Structures are given as C-alpha cells and as structure tokens.
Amino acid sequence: MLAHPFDTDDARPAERDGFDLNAPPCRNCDVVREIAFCGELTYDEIRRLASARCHVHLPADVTLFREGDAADHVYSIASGTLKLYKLMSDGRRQIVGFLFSGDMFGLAVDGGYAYTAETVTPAQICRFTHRKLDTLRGEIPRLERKMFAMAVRDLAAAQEQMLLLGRKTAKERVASFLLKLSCRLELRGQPSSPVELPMSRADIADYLGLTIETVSRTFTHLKREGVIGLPTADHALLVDTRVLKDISEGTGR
C-alpha cells in the first residue's frame, strides 16, 4: 500500500513514481468529458483547470485517504474504479459507493473526509487542492454550476442507497445494482450490456448490505431464470432488462 500516493511536496522529477504534472490537459478524459466535473468547459478553461492539478497512475488496492483525514483535496477519476467506505467501531465495513471514470470525490464535511477512498483497479487520478479549486470556481461560472449539479446528483444517489438498504430484498438489491451500472454505461454512450464487475463479490456484498453467499446465490438465481448471463466472473450480461427492472422495483418474479 502506498502511504502518500500524491506526496509531491519535495519537488521530485515529475515523471517519478508515476506523476505527470505536465501532461496535456484532459488527455485521458476525452471519453468521459460530458460526465466529468470539468464537462462543458472551454479548452482555455480546461487548461486553467489542468494547471492546478496533480495527475498520477495508481495500482489497485491503494488508499488515497482515510475517513477523518483532513480534507485538503478534491479528486477526479480519469480511468479506473474506486470504492468509498466507512468502518464501524466493531470493524464492519459499509461500502457507500463505487466510482468510475468522470466521477469527482473528496468534498469536505466539517473539514474532514467522511469516508475512506481506495482503488479497486489500476486508476488514473487527478487531484486539486480545495483552495485552488475554490478560486477557479469563482472565476469559471460553468465549473461552479457543474460541481453543484454533481453534488446534487450525489445527494440523490445517497437517498437511493438508503432506499435500497432499508426496504429492498436481496434480489431487488442485486437487480438495482446491475441496472445502475448499465445506466452508467448508457450515460457514457456505450452499450448498456454487458456490465463490468471489477469489484469483488465481497465488495458488492458490503455495498448492498448482504453476505457474500447471498450475493453469489442471487447472481446464480438470476442466471438460472434467464434474466442475466455470467460469461465471466467480472462481467454480467443483461439478458432481459425489462424483467430485471421489474425485479428491482418489487413487481417482478
């Protein structure tokens, strides 16, 4: 595990440890520009934003920050998958979200991060200091509006997660999870199926509030019913989206 994956205070060469402080702006973000927090910016505005960033390539299973750490930075994902989670006093873990290309995270809550952020797959991450980003938000109205819209979207997602954990059955939770990943693909202009499952079954269980056994059993059950296909362990084919949607809403079989 890398203790400080973004520690660049010692003026080391930009290419060392995977850092690329001089990369062309948003070179790796073209496919997610419309859903990224820098979406809708002009080229000149993107260059200004890029001048305030630090860019790094990280392997899987790297912790960017922990719950309670001082929230000095905001992050954006150029590629890869991350998970956000909270730990209970008895050591139990609740994953509160999976993040993908184009997602922003790290907004402060009372000066500290509200969760731990860890890479699920190798990822390319951009980091911005809160101070610099706040300045740019004041200078670039489009950036302010985009970040506000993403914050509202995150609030809506949190409310959906509360419903999922509080009222839905195991089968409804798994169906909702698969449909959410499918919608994400459509938002990026990609085919809605198959969906990639880069996270482990244990991660999915901790996100859905289920046991690993229940998650695996539910996937198998949906496959036997012909609703989904499982060509590989990390991909799910949505064979009958209509039935899957009915299940997620509690009206299906």
Contents of the next structure:
Number of protein chains: 2
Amino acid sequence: MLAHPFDTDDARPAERDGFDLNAPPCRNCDVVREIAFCGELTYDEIRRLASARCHVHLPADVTLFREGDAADHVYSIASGTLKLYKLMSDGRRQIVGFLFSGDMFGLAVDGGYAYTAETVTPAQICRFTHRKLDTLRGEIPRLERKMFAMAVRDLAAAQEQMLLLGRKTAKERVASFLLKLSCRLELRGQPSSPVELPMSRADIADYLGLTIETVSRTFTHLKREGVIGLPTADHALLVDTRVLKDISEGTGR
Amino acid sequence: MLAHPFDTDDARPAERDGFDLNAPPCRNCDVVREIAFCGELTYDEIRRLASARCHVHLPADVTLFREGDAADHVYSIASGTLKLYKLMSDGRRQIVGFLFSGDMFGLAVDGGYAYTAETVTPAQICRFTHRKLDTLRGEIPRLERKMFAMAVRDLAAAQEQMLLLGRKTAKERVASFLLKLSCRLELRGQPSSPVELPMSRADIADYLGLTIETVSRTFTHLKREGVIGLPTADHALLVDTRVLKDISEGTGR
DNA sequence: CGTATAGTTGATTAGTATCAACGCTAGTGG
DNA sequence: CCACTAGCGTTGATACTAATCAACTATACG
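With the form predicted alone already on screen, would you show the form predicted in complex with the DNA?
Time for the whole complex; same chain goes first.
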C-alpha cells in the first residue's frame, strides 16, 4: 500500500501546497468553501476549519484507508472522484458509494472505518483529525448541523441504493445509475447530458451488484434502443431522459 | 389509512397514557431512558426531552407515515418492531430496515420522508416534532451528538446491507439476517439463541431482496443441515453460530 | 509496433423467480 | 366443542435473468 503524504496534520496546517489558508476573502477560502463541511459557514468559521485541515493532491488508484483501519480522520473532497467499498474474504466487492467534490467521508462508529476508500481519478483531498473536528463541531453549531445533514443525506442515498440492489433489474440499475450522475451535474448547474464515467466497468458493476459483462451488455442495449449514446467508453450521452427515467423506475421498457 | 392517535404533541405533552413525564428518578424516566435519544443524558435533559414528546401505543400493521409525506416528526421506539420500506410503482418493495426498541427514525432531508414506516407488532412509540427537536438539539449538545452518532450507525448498517443485497447468495443473506437478530439480543444481554421472527416471510424476503419461496426454502436447507432449528415459523434456534457465521461470510457451505 | 489492459460480444450454466399445489395454524361460526 | 375457512408457510416443477466461461476487439502504453 502506498504511504500517502498526509503526515502533516499537526505539523504545518496553515501553509501547504501553495495555499495560504489564513487570508479570509481570497482565492484560498473560496477553495475551502468548496469543501464539504463549509456550506453556510462564515469566513471566520471557515478559517478555523481550514487551520485544522491538511490538504493534499493524490493520483488515481490510491487507497486512503482500509475497512477496519482505526478511524483517525474525516475526509472531504475538493476535486476528483473516489470510491468506497467493502470486500468479502473471497474477493467479492460492493462499492457503497462514488464520491465527488464536496462529499465527505470517513465517519466511523466504533473507531474503525466501515469501508475502504480509494481514489478513482486524481483528487484533491482535505483531511481533519476526528479529535480536532470533534472540538470544532462543539464550537461551531452550524458545522455540527451541516455534518448531521450530510449524514442523513448519505443515509437516504444508501436506502435508495438498497432498493436498487434488492429489487431492480440490470437495465433499471444501469438507467438509475446514469440518471443519478446526470442529476448531480444538473444540481451543479452543468449540462446534464454528456455524463463522464471516470470509473471502470468493474467499478460500475460492483456498485450496481452486477458483473462487468452485464453492465457492458446493458449499455449496449440502451444504446441500440436509442436511449443513450456512448461516444467513448467513459462518456454517456443521455438521449432520452424521459424514457431513461421510465426504465429506471420499472415503468418503461 | 388509519388515523393514528398522535394528535396531541402540543396539547398535553406532560401526561399521557398513564405516564407522568415530569417526575425525574421514577419509573417513567426509566421508560424514557429506554428511548433512542436519551442515552448518556442527565435526568434534567431527559425531562426536557420528555416534555416535548408524545407517546402512544399502536397495534400491529399501522402505517405511521408514507414515503414522500411531509416530514413533521422524528420517532423513537420504546417497544415493539417496525419496518421501513420503499415501494416501486409496480408494487416491488424493499424493506430498508427493521427497527426495535431504542431505535430512532423519521429523519428526512428535503422535508419529505424517504420511506414508509409501519408497525410489525404492537408498539410503543414516542414522537417529537422536528421543530421542537431542532430547538432541543441546539440546547443540549449531547443530544445533537447522540443523534449524529445514531445516523452514522444507521449509515454503516445500510452499507453492510448493500453488500448483502449486491453480492451475497440467498443462503448467505438468510444466515446474515439471523446472525444480526441474534447479535442484537446479545448486545442487550439477552440469550442469543432462540431468535424471535416477528415479521412475516414476505417481510424477510423484501428485506433480503429475495422471494418468499426462496426465504422459506433457505430456512429449510439450513434446518436440514442442522445449523438452525425452527421450533415454530416465527422462532429460529441458532444451533451452530460458528458455521452460520462462516456461511454468512461466504466462507462456509 | 507489440503487448497489456479494458471493454465487448457470444454460448452456456446456475441461481433464483415464477407458477402451482399443498399443509398447517388460527380464528370463526355453527 | 368441532368443522370450516382464510391466510401464511412450505414444497415442487419450470422459466428466466444474470453469472460464468470463453473469445475477440479496441485502446493505451512502453
């Protein structure tokens, strides 16, 4: 396992990677504002948060921590895509979530992470020690609320995924997956249609509870039906969102 | 839908169903202590909580709210079993959780419940308005922390269930299910073996992403193999927990 | 340009769903 | 008190979706 360069949490938190984290209404705070916890916080609060964090840029396919590791840190994504997954002893894998900029992860119950976290693309990551973040949460009620809201949102998303995994067909799963990615773009004010698929077919399969082959075949079927387009393997065009939505809900073909 | 008798949240919260909620170190506060939020709170804090709640006893098969309903309340279970589920338009159902005494539910993101909640057995339920609970959370940091911890715990459980639904075989699912119920008993200091199954086979099937028939057959197989016993349809005896655990993890038969 | 990896497509198999019948238990009414 | 009925659970036969096994193609990399 690659030793990742986070080892400076307490050493020099204020200046790192060219970011001066202490100058309030500047480029740097805008960057911090991007990160998960900071929605609706004041600049002063963000500054306190920023001084507790550790920022790093990682290449693709880096493991941040493994399921069962002592949960020392909470993470936040500034840019890039990550995956969280659980493994069975025989190698079966379930990806419990793909994460993007603004997402938070690393919360743990009994001191151990419940999943492995790995970068899918190069990514800029912030990291806070649980200890420091706990203190800050106590001092900044809005931060506490924000983190709670994020946990509740994650829970609702997980429940939606349980419906997908337990009750949907392969076609419905793939359609739901594409729509979810598209929705996320729309929420961020970006065009909803050419959806980037930075993850491999294997990752998609392990996220949807399918095999690589079934994912590939289903993409092809949807393409043949004219519902989607696949200009490249890692870009999907949502040609008919309406129909795709019907398919994802079991109403359509 | 049955109109459930909760309509007194603001009317007379202090005295209801024979419970005097204002006398601190008495039977009633012990009852309240049972409920979800109250772990690690002082009697004073519990009293403030209790004065905001509304308590009721419900029969089996009562719907408390439906997916999409305006999320007005947060609920806590004092006794009994409930199920939370999501429905698709064609009737396919995924139960996202069975809940027992001490569990909390009804947290919502965008003002709407993400699932339907229904009693499986007769149950004693507490209810708080989101409005009041939000205020109390602000006033009682420990409450805020407790609810956050519960949300994180629920999230980890949901992720574990995603692994089950996405990657486990029918046998592994049923074994995991029985072990989970058994573990819960053990954590509460009760004998881990005769596990009560208050829910129907249909409920178990919709929880495990299987059909009634597959659940039934799998119970029979495990019984034939001598791993479990089924004295009645709604009681399971865990004969060989070790083997059951191996099965649930894909290590065993 | 050759090789390795990811993705696609095809043939077959396996696990679970579906369809169907039967048995058991509990509640009901004579 | 006992027969009747309804609903739940079990068991069996068959069908079907997605997994597995296998081959091939396209893309990226040295």
